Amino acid sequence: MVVLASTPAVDHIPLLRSPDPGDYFSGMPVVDLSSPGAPRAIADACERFGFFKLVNHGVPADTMDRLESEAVRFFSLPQADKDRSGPAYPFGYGSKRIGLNGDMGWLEYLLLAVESASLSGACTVPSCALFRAALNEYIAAVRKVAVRVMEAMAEGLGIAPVDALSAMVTAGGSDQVFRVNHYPPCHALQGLGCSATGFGEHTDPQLISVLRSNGTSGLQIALQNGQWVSVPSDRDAFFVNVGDSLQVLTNGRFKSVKHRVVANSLKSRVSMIYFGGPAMTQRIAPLPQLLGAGEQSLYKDFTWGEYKKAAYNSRLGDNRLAQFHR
């Protein structure tokens, strides 16, 4: 982390060393996800990285493209019509506070709520008929991407049925959650050197992230050995995360990934980001199909719910799963 005199413009943002060329991740598994190879090829990368992107997908780019103008258009407003639209507690508009822990960052956000393939009734932001109706088909979409990804990992794992894992996201009262995310450039710190932290480092509490962003960078993800890597940019792909609570399903054979984002000085970023987590009373605890003969659990059982709560209550990077090892 760089330490400078505090500028205005980033004052209690955390300052980070711009990435180089070199940082930029170039063993990143790409995985097809219309090859018969892709179950396996995304277990390996579960288990190696905790990440990876994935290409034919099946999303259209119109869908993409409709949602990433939407979110451009409104994050373009004038302050004040944004600020109606929050706070972000639980769901709505928030800027540069993520959460309520003292986490800060150089951006602004919708954090919206998804019930079953669609924006919930109860999410009335944003208010925007255009910006809802192309939400709702972007994760109709992405939703579905999700599910056979988790189908796809299941099947990589040797596990049946088909849908052990993604039954918990499909399921009535699964607990899924929208985020759209904007890094404006941070034109303060331009040829310093350094660059603002858009999103501190940590790990998704949930099962599973899908994330599809324009095409600046900014994304970096930590590798096992603890080196920080950059991932390049690719507007037509996802990327999937692992979340701390798969890593506890398959009693960490998946890796939950520790990652963050960097602010450009010179480029906005957008990103959209689909979290599918299960019910709150959701039992998270090794599948007993994953464990060996006399293998014991690594983790304490706990439910969604209260892994939630744990987790909504702590800093961005801490080590959330801690307090649950045995």
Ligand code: GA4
Given for the second form:
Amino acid sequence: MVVLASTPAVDHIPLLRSPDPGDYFSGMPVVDLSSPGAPRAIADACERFGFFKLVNHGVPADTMDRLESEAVRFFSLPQADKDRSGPAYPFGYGSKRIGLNGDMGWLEYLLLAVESASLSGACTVPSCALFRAALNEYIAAVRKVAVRVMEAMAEGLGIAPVDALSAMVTAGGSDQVFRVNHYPPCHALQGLGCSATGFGEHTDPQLISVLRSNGTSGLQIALQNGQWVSVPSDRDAFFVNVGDSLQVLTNGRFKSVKHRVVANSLKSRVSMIYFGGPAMTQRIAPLPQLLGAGEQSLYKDFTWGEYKKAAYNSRLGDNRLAQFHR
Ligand code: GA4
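Alongside the form predicted on its own that was just displayed, please also present the structure of the form predicted together with ligand GA4.
The complete assembly is shown below, putting the previous chain first.
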């Protein structure tokens, strides 16, 4: 493993090799949310990859651009100002440290709580009114997209009611998180043929994650054969991930996708991600409508609260679902 020479602010960040350019994800499923074929295409992509690109989602470019510029403005503040918005846990500004168990990445971020369709009142960060307004407008819009996608998933799976999945994130007490990530360019690595880990490989514990980024690439996903492929960036589209909880609800039919972010040596990457999770007491078990005759759950029974606790006790790259397999 190569390790960056340490500077006062930068702890040791593990590096990884850049993939060959040929490793771009050529077969990426692209779903048009406005098309009648969307439910089938979404279910198919979730079964094959646990991941797809979503276009014609209806969120105005303005809503996305406003949040991006507010985020860029925030991350350009002097470090001392940003640190006043920390620590990241339970919610706030964080830099380089991910989670509570020693994971590191070449990024800074804001981790924010969502209540219903906007920032939770308990989340006093960020304090800037314009940034908060941009976040609230974006969160309301992206959450609607997540709900429409989950309804389409139910339709694609052929289950009723249509809100069998989406009701878990719209229910009172649902555990929704929003994250704004900034991956600064890692100039030190320019021309060295390797790149810094922005966010190490992991699966998302929730049901669904909806990501939007600026035009800088860096996101990579693992295909089911273990091959890593780079996802070409598209600032007009969303990228949707199946999370661990949705894998369990579908008894393994949908796959939670392993993904990671590699920092660029020249350009900043800014991404914003909505994570839709259920209420703490929600039981996470295969939906009865999806179990065939005599089909057993592949997983032990657990609640989202139990799974979340286990996730926060784990390292980023751990296979968190393994301990819940029957
Ligand atoms: C991955 C998905 C979300 O970004 C997140 C992450 C969380 C964190 O950054 O605090 C976790 C990670 C994520 C999974 C395992 C634990 C918790 C870091 C970590 C090591 C906010 C989430 O909910 O789980």
